[in-house]
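This document opens with one chain alone, in structure tokens, the form predicted alone.
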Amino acid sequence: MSAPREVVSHVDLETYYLRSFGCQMNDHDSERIAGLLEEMGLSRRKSPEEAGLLVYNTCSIREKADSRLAGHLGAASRLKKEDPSRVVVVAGCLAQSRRDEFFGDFPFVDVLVGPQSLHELPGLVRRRANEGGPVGAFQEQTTRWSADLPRTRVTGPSAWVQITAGCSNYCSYCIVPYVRGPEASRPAAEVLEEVTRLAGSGIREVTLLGQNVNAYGNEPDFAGKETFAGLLGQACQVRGIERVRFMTSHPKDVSDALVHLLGGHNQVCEHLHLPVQSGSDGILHAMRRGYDRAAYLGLARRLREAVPGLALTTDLIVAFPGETEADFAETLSLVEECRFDGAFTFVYSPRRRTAAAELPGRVAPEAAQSRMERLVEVVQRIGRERNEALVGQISEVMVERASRHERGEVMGRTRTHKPVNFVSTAGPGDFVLVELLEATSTSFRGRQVS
């Protein structure tokens, strides 16, 4: 049940504009600070001109999410300026990875809060007003889930349910041990009963959520004495949840037990996000991977084996330290042979306190950028030509929201994740069966046909 509302009277804050950046975790967690500031008594605004209380939920495993947030804190800075009443807060991974200097860089943040604290965000508002400085919690690892948190989910009738928190692999680029702490599994009971509120209040589909959701209960004092293939199972049995997802898996952690469920006739989707990162052997051994090309190719024709019709996809980073030209002609050929049906390209971007930070061998930005783009091009071609091959067929598509692209559209997702735009009147959780048209790398155009 949730905490009795509380406004806070002593505070001239009656609005919160909330910008979330990086994963999948930081828009979960976005619906968890939504709640808290709801439950305060704020009220949400679209743009940040029009709230008093101005709410940052960072990533901090990419360079480029650093640098798109420095834009998003400037305008906070000129809004304060105007207006000195405002408050603002940096939420998320990168509070807990900068705590230290982040208030000396952006004197006018009010707040930082870590991912395991956000529990402490609507105390921490009370105290930066009562006390006048800045504020800030960080705890280093989950004491909390956030199921106990009030939420304010985005409209549609999918829904993102936490199994794990955190992650203990320490990939040598990867700062989410450091900033999201030592992996932790939430008891079974606790998962399945918010799967089965959710699914009473009229969601149709759940993505069980995790840094790695294969490693569910590995923890040696873990009580719940579960695994992650026994707990998907388990999801599959809630009576009005049509389709179960899960994301991330690691390589090194699917189970026997996972390929048959995902071969299987029930809920889970034939959709597997499983990151590979590189094709070579020398650079997956840098990385702290665990697993080498051969493991991952028999694993990915494993896969294609046992799952008709499987969509997977994958993340990709080229430029780390030490990459050659031949290593990266090993991610090129193991995107060929894995036909993967889209991916996530990164140049690699060094992060303090891990490993891959003081490798030497940093790869120009020229060479980077031209990886890149060669291997975007490989990966849209492989993409689109899987895409094609499905034209013509019936597909069972769940409606989301209407589409962004025409008027009288809506856009739905297969089984397999793809999205669909078609014209219809059904309505969000509805289910069709829809031909599909015209394909792109990522996308279909399709026709209702029931």
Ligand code: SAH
The other form holds:
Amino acid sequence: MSAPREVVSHVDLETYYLRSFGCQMNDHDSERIAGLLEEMGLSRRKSPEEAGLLVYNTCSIREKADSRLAGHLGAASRLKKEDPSRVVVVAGCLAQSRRDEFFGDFPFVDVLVGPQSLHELPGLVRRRANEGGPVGAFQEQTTRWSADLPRTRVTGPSAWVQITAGCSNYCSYCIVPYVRGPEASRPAAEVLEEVTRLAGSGIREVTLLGQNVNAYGNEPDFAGKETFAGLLGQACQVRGIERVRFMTSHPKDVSDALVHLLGGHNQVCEHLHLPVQSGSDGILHAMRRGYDRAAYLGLARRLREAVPGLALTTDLIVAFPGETEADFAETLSLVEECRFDGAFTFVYSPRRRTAAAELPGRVAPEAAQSRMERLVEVVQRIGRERNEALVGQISEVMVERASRHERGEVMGRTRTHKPVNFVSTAGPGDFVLVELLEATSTSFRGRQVS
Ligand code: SAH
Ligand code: SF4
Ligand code: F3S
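May I ask for the structure of the form predicted in complex with the ligand now, the form predicted alone having been displayed?
Zooming out: every chain and molecule, the one shown earlier first.
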């Protein structure tokens, strides 16, 4: 057996550029990528033109994510022609899902690294610099928690804390289980240690992160014996943490204990992102979501009763294969009944390897577009109505940052995660009381009263 080759020479790279294209988990991975590269001595640059190492952290959830990336890779290819010593890295879910053909399609790419292999990035960059040739690493499952890698955060009072990796739900449209592997839960002690460390460094708010956080601890071989509600309750006990959020929840796994915590715990914010996807039983079944319309409506009603002031947000997909106008009407009526505070809306996009990609009944693009427009209109109207009903109230806001548009203004968020813009001398992490003066469908203007 030959020992792995020692890497001796260093890398002649001093600067990097990094861009993320995906979800919060992808952003969180980018914090780890930045941490690893900075540990190697590289410093970050704002534009690819100024950098020697170019990293694109990709997403493959929908076709659009692919095409957005293509433009950026075109620019990377031109920059590399200008200066062939540049190194181009493609990381993340698309690197994982397209590993077999990526180097063929984009020959100027030097390093491919999947989301379960981020810890290998420094070694891959060195290998590429020393030995040449394209290199890649793609583990199927999480064995080394990216959460344990060094991290470089954008500064602010709020931080993500990863509690699960991967997903074992296999919703028929979704590529995540194929690129992130089956669900794995991080031991509670490690999660709490990270929250404590963050609190010590001035963080006031944490968001527990996972594809399906309320399935935390559900794997048969998980030794932690902890439930999501249990972990959430413990995170709230950490001194210095004023607000705890979590993302994303699956309707089939919302426990009574979780509803209780949402309704009655000072630190747990009254916001639940609870993707419903569709209002039609036939479509929900074909999506393999594990609940029906009545179950979701019942849960939404229970939540609204138990959690005063709850903001309920969701994800919706239109034009799933076989979706009829009648199915779509069910989605519209569910949105009306649940009165969501906000929703992310997507046109179904077939993904390789997923079960739904094989289904008949593709919806024509014009019909899909029309449904999308009608849905967005309803979502926005209800969001605006819900926010307008709050005008005049005094709300506790945590300041996140200075406004990007107006001097002397700051942007903060309510406990329900709604952005509020107002004039203030308060800084990031300060808690202030704000009177809500004007509402849009997604945000407020306010006036500080404390
Ligand atoms: N784990 C989370 C988020 C998954 S991805 C959850 O289960 O809720 C975020 C959203 O993207 C999903 O909720 C879904 O609405 C959407 N999505 C996923 N795959 C899609 C596809 N193939 N086409 C269109 N939208 C999709
Ligand atoms: Fe995808 Fe479903 Fe898992 Fe969410 S729960 S990541 S939609 S498979
Ligand atoms: Fe996230 Fe996209 Fe991967 S949504 S998990 S970066 S496929």
